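Here's a solo chain for you in structure tokens, the form predicted on its own.
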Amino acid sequence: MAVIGVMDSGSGGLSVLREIRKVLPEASYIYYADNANCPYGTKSREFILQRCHSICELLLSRGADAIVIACNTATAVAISSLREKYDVPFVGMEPAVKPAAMGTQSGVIGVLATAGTLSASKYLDMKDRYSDGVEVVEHVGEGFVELVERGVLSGPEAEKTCAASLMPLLEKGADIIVLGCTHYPFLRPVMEKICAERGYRGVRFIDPAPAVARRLIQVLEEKGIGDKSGVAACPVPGSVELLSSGPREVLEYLYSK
């Protein structure tokens, strides 16, 4: 069965791994959290490129047949370069502007993402393509990544931090909120609580991870990956190996969620 490498700037990509494992439980996974360098949204393009190439080389050395870049910023900066250099399929992330634009009833959609994602040409091109007749309001999820990397997923601090970035979108009439960073789904229960308590009922959140899982299946089928026997160094079917450049405690905690 296939060996899938998954990388992110930190623990957020576990939200993507969770969805992939639902549809490919028999695959083996190697997850790399570059949490010593998280967040990527404030790093230079050159730094992100260097880290992505180094991490992907590690994943390939451990038998990865395909790699998921479970980070919107890393996808925007590095996926084209990675595809040019390495002869394996890559699946990346992109904010789900299209389904949000198609599903809005108010005509206003909100996008929560990192500064790096919101300024990336990949996101700006997508917004131009799919926002005709729809108002797109954006906000950086200030402090969201840091909360998740500390394992703070609820409580007063999480609620205050989330409300500061979420409320400007709700106040402008957004009825669908795009979660444009893989860390953010871990805070979705907090954001849903804020909506309910402040009278914004019916607001929907879109997590692109299920779509990434479906795309990965499609890519594996197109490439004929998954029906071959693995090499001796590969993990056993269904296993998950967690690797990180920094502390592992929060990574393991979030994996259990």
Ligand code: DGL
Contents of the next structure:
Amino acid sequence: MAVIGVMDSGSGGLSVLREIRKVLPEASYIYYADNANCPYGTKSREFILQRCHSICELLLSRGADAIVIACNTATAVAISSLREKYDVPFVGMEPAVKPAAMGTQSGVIGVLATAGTLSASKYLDMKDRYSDGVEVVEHVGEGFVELVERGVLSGPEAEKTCAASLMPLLEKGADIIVLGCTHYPFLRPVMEKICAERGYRGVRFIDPAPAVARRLIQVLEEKGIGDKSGVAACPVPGSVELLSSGPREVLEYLYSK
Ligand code: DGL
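Let's see the other form, the form predicted together with the named molecule, since the form predicted on its own is already up.
Now the complete complex, all chains and molecules, led by this one.
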């Protein structure tokens, strides 16, 4: 089985790692949280590019056979340049506009993401392509990444912060909310509580992580990585190594969730 490198600006990508491990339990994983530099959403393109390249070099030096960029912001900025430079497969994140547009009953979908993702050409192109006949309303999840990085996933502060960005989408009639940042699934229970308490029943949240996990399997199969011929020998099947550029407490707490 393969060694899979996973990176994010912080702990958010653990929501993707969780889904990947469900479908590839025997791979071994190296997760890098760049939490000393989180959030990426407010950083320059050059800075994000430079961080992504040095983190991927570290993951490759530790034997990664494939790398998941478990961050929408980093994917939008850096995945093309990473693919050009390194000879391993990369799988990235994309807000799930297509399934949301196909599934909406109200004709309105909401997208919650960082400012960086919402202004990226990758997202704008995808929205153009898949949202024909559907109204797309967007909002930055203001303060969401910071809450998750502090490990605050419930309680009055989390509810107030989430409501401020979620309510404008619900008030415009969105019945499907796309979680366009990998930190946001950690706040999904709070958002579901807000919907239930304020009478927005039947609202669904879409997290692209399960689709990313399926895509990773496809890519590994296409490249013959980790197949029975033993192209990639995984030292400790199922192991997860957590690396970070900053404090580890919240990272370990969220990993255990
Ligand atoms: N998890 C990152 C994403 O999916 C967080 C963004 C940030 O660091 O600003 O975009």
